[in-house]
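One chain comes next, on its own, written as structure tokens: the form predicted alone.
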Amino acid sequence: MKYPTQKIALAYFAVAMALFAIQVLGGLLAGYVYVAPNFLSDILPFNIIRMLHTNSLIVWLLLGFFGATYYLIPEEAERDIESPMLAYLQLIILVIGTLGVVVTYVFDLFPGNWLLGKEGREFLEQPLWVKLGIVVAALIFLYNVTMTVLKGRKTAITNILLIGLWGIAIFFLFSLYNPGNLVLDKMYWWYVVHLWVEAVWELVLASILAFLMLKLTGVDREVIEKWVYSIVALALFTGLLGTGHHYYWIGTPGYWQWIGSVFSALEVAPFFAMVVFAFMMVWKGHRDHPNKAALLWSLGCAVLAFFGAGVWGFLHTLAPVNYYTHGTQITAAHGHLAFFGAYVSINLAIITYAMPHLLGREPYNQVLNMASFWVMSAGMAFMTFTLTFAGTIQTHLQRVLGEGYMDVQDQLPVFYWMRFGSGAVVVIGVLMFLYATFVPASAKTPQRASAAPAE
């Protein structure tokens, strides 16, 4: 490694991967509750399992972003991180907050307490003290990485990454405001949920992918920068106004149906551009990089994000379609593939690339790592199709024919069993990835004495 402070990323990646394992196991447990509704109902109700599943997803993805930032910024800025101590302090705050959330959820501590108890807003259930801790950790992080970049070399990758990271922190502030009016509540709620995953997170995704393409393909920086600026412009242009597709049925003016439909339909564009960008860079590249697993995850990220966030998002984003489909299993299908394709995959890509450098080894267990990509992707794809079929039947029976919700649910167990089976496959793929990434290769495996080549 060129810069010692890149080692900070190792701690973030390790914690992120531990939460990743917890998240998929929680998802598997939630999937089983769909087919056996009374399972653990007295000990760990479904709503708590779901909160743990979704919250651990968000936290580990953010930890992955932070780790990626601490790894790539020294190389881009050509200097060490401003303060390693602050970086580790930030991680400690986030871990304490995460543990506090888990204990509060599982044991239902301090119900109704405005400071210590959980809140009732989906995905933002964290107690207020945890939210305030996240704000403190975010301020530490932004100071640390911004000062590093300002005192070093500025590149398109660091510029876009910083805009995305500042956006994450700024939009999270809306989670602290919980108005009494339900319409306003949902509007501000979407400022966090939508503008994270369909706007500023896309900037972080684009910058990490650009860094990986730069290192793995050897294409000139100028070419990559032009592509990434175009992708980011499309993402912001469509993502910001695309928030309107959440405003269709919550009491906002009717013009949001037009704004939301038009700009949401265009949200496919940046993801398609990302696919073209990734494959074009590999085609143009002249570097035979030894880390083939990182390249596979990078290309897989672009393709799966296009289908999950782009195609499956478009399937039910137009107002006349969304009128029937919103809140059905079609939404779950889109959400699972979109998160896995865009954000899970890019984190696993940068971890696959960075770990040999962080551990001072050659890329190892690559066959197992690449196998984990195909296992996880196949499981997630099958889950997506299963939920899509379930959602289509649910939409027709419940929203078109008017059958009762529970009567329709009684007709869907076969799909939920298939979803549970595909979830088990995903968990197997995750365990394969963790083993391939963190467990050294066998001593019988030929290894060169040097660490992975400097980029």
Given for the second form:
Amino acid sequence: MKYPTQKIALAYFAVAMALFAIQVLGGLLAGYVYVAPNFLSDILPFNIIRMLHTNSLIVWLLLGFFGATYYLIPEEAERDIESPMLAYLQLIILVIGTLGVVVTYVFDLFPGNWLLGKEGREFLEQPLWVKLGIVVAALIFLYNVTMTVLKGRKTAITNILLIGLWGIAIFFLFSLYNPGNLVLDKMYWWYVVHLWVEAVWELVLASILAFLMLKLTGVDREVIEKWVYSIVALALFTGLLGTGHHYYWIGTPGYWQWIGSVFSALEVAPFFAMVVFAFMMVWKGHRDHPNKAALLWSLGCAVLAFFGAGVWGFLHTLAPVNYYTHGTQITAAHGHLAFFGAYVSINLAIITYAMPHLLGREPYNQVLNMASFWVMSAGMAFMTFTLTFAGTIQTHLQRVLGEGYMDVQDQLPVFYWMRFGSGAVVVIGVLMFLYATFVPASAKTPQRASAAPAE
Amino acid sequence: MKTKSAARNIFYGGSLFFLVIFVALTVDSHLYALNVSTDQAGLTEAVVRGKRVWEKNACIDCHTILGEGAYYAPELGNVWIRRGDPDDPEVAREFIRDWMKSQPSGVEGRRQMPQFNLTDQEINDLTEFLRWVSTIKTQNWPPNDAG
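The form predicted alone done, now the form predicted in complex with its partner chain:
All chains and molecules follow, beginning with the one already shown.
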């Protein structure tokens, strides 16, 4: 750690990881309710569990992005963060908002209140006061990091990162617009949801991945920056009009079936480019970096994002296919692997890389960390397969043959049991990761084992 | 692609180009929603109030509407059609009212819908909302009444 203010990242990562634990436990609970639907149904209905599961995911991923930003910007800009005080204030606002959200969802103290009640659009269920708090926190954050970059060295990595972060804040403003016309509501709702995860978040992802490649492989900055500009160009060229794949069946014009099919099919391209990029850099790189776990997560991120976002996205994105699969378990399968592969993995990669620096030590608990990658990834992959099978059967029985929704669901428990099992494996992997990250072996090892054979 | 600055300029120029197209198509789709695909005249205050009932109770975190939402409970964009009679709107109206009042079923091993304790006014508004949604022109989605 070269700059003292990079330490801000530690607080962000710690809160993010606490929410990560809550998120996967919420997911496990929801998975259990799928197979034992009477469980807790009186006190914590499925919709509340799901809100906690999805919202905690979104918040911790964002906290991870913020932490990653505070960690990497000083090194890139070659100066300390403008105001550490503001950075901690931002975190406090976000933590208060998060606690407020949990209380609001679980206890529903002010139902229907315009300011204090939950708003109840998918993923944007936060009460208005929390949304406004998020906007304030975002403004503080953007001021802080933008000033740091403007006064320091400007690199492609910080440039793309800042564009991504500004985009996140700008598109979030659409969450404040909720017209009475459901079609318009849905159109602009996607301005937040799609333009986040399939556009500006990809900029943040590519930027963090580029930073990691720069540090881990030692490849020339010029090469990495050319790559990353090409990747984010592909991401936005395809991702912006790729929004069309959400505009097929919600009361929007028929031309979206063509635009959405063509451009979202091409959304595979930036993810494929990321795989090529990551492996090329490692292959070309001459640095034997001691943090093997960070490298594993970085490469794993590229590969799993390619499969989850790319391949599983393409699977149901063409309009004639989506006509039958829209809103089935196929969507759930894609959602899980895409979020895990792309955004969970990049966060765990940067955390794995940064933590030893933040604690001022050599990389620690590497084997356990790498084992957690394989356990989590295997669990997630198996969950994706089971949901894909469930979704395929559902699509055929319900959408092709026209059997009733619940009649079809009653034929799927075997898949939901397997999904619950794979969810439990993911939770074990997460606990392994948290232990490996936050419980470093007590004795500081003075130096790396010198006997490690070269590979 | 020869240099980093060339890559950067392609990124800026291309992204701006696609963003402009996207915004233009959004404007067109916005007008299409207002003029073609939705019943603007029928978008009464009751429908809008019903949408707030839908949101206040986070219905979308179990159900889907036009295919979007959670996948734990049936699609409701066409529930008016699935549970109704084209010749007699009272059939669907009555079904939804009875349904809301009779939850949860408490049946063992069956997914449970909570009792939301809606007032008669709220049930009427919610019903109006679901009726209005069923009139949206959705490029003939879903493929059948099962939703």
